[in-house]
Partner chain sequence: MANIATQRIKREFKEVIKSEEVAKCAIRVQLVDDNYTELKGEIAGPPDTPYEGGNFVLEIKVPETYPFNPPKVRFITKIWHPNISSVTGAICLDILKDQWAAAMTLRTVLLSLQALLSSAEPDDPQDAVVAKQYKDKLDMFEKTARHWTHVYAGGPCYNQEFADKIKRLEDMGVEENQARVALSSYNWDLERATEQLFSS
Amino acid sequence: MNFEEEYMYEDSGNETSGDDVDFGVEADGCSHTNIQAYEEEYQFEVLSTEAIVQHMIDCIRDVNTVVQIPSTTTRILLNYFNWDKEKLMERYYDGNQDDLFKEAHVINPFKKQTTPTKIKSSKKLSGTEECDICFMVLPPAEMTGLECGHRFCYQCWNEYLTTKVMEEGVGQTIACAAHNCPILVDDQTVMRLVKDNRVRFKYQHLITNSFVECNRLLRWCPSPDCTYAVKVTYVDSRPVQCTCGHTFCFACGENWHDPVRCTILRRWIKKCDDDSETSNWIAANTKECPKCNATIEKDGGCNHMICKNQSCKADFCWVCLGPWEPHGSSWYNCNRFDEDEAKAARNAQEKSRAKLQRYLFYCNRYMNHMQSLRFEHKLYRSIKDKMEEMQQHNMSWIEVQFLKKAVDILCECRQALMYTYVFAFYLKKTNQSVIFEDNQKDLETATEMLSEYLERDITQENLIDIKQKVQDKYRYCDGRRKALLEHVHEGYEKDWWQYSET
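Where the form is predicted in complex with the partner chain, what structure does this chain have on its own?
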């Protein structure tokens, strides 16, 4: 449904009865196997925190079977390459290895055997070393450090790492405690030197988090408080479902938004967040004085407007926005609508207003479906009662599941509809876009009917009739949804869709 057809649509509520019409798009029919296949192809795995850690270890091991360097060094290198093994290998074999280690802030493991570690501690007394942090003079066994040669006592290391982890929240990129030394502290060293379990736990959490966030093939489930991450084999805009039940787009992390694409959705969300749209809304219901641009609201029937700005007080006509004076006594009816001066003033205002009204049209529908979607969660509860009631009337648990399925499909349809308005907002009018809008209209009508039926009518009918009717309705909805999505996908493949800047 598009903006222009709004009123036509609102008058046509009885266009489709839906009940007994068979459109040949049964939910489990075989005419849409290509969509099914399209959805099944995408492999993903939900990982718990423990599984993420294991995956991290596996990644390091994979690299180490090829590259013979300490696993602690491998981890730092991998992190530097955002856990892209191929990129690391490529640089490792094609580029200058010395530069690579330097960039990643680790000591070249092949160099350190040939050049003995120089002890940089300035005041080295015979048989003892001084810690540059606490100034204690200690036997070398109580001092430790990284390959850069900066050595500090165990207690100072513990304190230093604790401060970094607990106060600054740094995990993967803690540098040596010496001034201006970029060499990174590897994870085994951190775990060896930190004593407090709280700190160790936080540290592990920090490196797991940066592992997931740096890694293109992993994404945390965006649901609040959920600790799972989803792992894929290649990045794509596809739905993935977390163990917690939340379904989201792997590519952008938003709720699954078929048929609109991530980039368009991002533009839309940014537009909705933009405050200037709200101020534009005010503009749609007011006009600006053509002389001083002060905002004026029409408060009565008279078209003779006098600007409220005391230093302007311009007289103009509300209808044509031209100066009032030439209107003379014909105040009741503006006949100067086509005068050039008035035209120019009007055009400028109308352009932005039409644009805004168009935006509001799509935005309202998008919001409506979003809100309804929230209400459907309430519906799950009332449906549950209904299901219990039916089970007391000799229907088995299996037999009453169709009700839950109906609400599932209702939610899916609403979600798809919501995003069709984002898609449509940016869509340029073509022959295919007209077909899309027809599909959208069909789906919207069917969805609203299913919604109404589940909310109200269901309580008034006898239990035996209900099942058949509900099933007919949801199958029809599901069919319309799939047809719409398939059409949009086909358009993506065949390059039908053209977008406007809006």
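Can you now output the form predicted alone? The one shown was the form predicted in complex with the partner chain.
We keep it simple here and write out only the one chain, dropping partners and molecules.
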């Protein structure tokens, strides 16, 4: 079996549980981000699993035409350099080749190896060998090994490789079965020694998946159950659209998130993962210790609080957050409410609450647009029914396409608005940020009106009026969305935007 035959298989290469919570989720049926403006500048190609395998084979062939070493060795070397052919070539010709092969954990194919395994003289004279794993004494024909010289029986090799692949999920970096031997097992050896087709399939899957994940110019489509990958000529934060219809940012793999940049979006997603589940409950039911800021819940009627933080144990009043000692017998009235220490505690508490309220303000609007975007796929089905009904009222197929166009633009506006709240959360107040918020407000108002028009019942009587309103509004929405994005991009170019450390 040659190298190409080993890799000609059907495999998705993209495993997903589908259970992960993603704050960049795109609604089903609403992947209509317009990327035509980006395609002229940013070329990309969608690859099937078979095309990915062929691309891997082509990379190996390109290197082999120059370096003339075994294909499986080339594959290991390329993987060591994250499939960067130029880096491999540079190191191969400019550096010490012995060191290169040693670092990549392969035997130098240009040097003949001496067998390190010392066969006992009695076994050697009898024409047998002993497997160092199962200690069976077998004929040499039933033993095999790598170029490092370590030999074991076929059964032990099969069990060892099966365990590595199926239980440990190791593909690219399976080392020799000998103790402390770093030499990697090549592809041909794995395919020759493994007998179970399930294990062979899983191994091929691991190799292909590793090829995509470590190659900076390739990325799996993040859509659940999609088996395609996207290939680019250089890495940039640009939208790419998979054959399945999903549009995502190639640089970070999240749904296309214009106008916010990848670094800010990562901060936001982390903050949402950390805060969103409990922030509402915390705001309504807890306060913070005025000394150590630990979150405290009041579980009784007494207002005398003792912090349970072992390094704090502060005594304070739940009502005014001042120290408990001065309250004396009049603690019900909090007669020390205006003392300096209580004021400082309240100010700190208010500052913390204001910070939380600010986060909830932006988070709620972000989540609201995300939820609306998820609901728009239902609107597509409703609009499809309306389009069919309108065709029965003597309107042509072309004449009713304005409804689909309107929903497409509505989804684009929802997605843009969703990410404007991420951008706004980290934005410091400046003259340009005020202009941004005005653009955001204008787009949001128009988007809600367009959504309202599309959810109205369309009848023969109001058909002409609705069509005109919908067309006017979606054109206006599209124009305002583009104006908002252009303003943000101009700000990036001219360094207008200042960010907070929230």
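Positions refer to the first chain, counted from 1. Everything quoted here is computed from the prediction, not taken from an experiment. Each form is matched to the other, and the largest set of C-alpha atoms that superpose within 1.5 Å is called the rigid core.
*Asks:* Would you say Arg200 moves its Cα by 2 Å or more between the two forms, aligning on the core?
*Replies:* Comparing the forms between the two forms, which are aligned on their rigid core, Arg200 does shift its C-alpha by 2 Å or more.
*Asks:* Any chance the CA of Trp157 moves 2 angstroms or more between the two forms, core superposed?
*Replies:* Moves: yes, 2 Å or greater.
*Asks:* Any chance the CA of Glu167 moves 2 angstroms or more between the two forms, core superposed?
*Replies:* Shift at Glu167: 2 Å or more after core fit.
*Asks:* Would you look up how far the C-alpha of Met191 moves between the two forms when the rigid core is overlaid, in angstrom?
*Replies:* A shift of 2.7 Å at the C-alpha.
*Asks:* Would you look up how far the C-alpha of Gln310 moves between the two forms when the rigid core is overlaid, in angstrom?
*Replies:* Value for Gln310 between the two forms: 18.5 Å of C-alpha shift.
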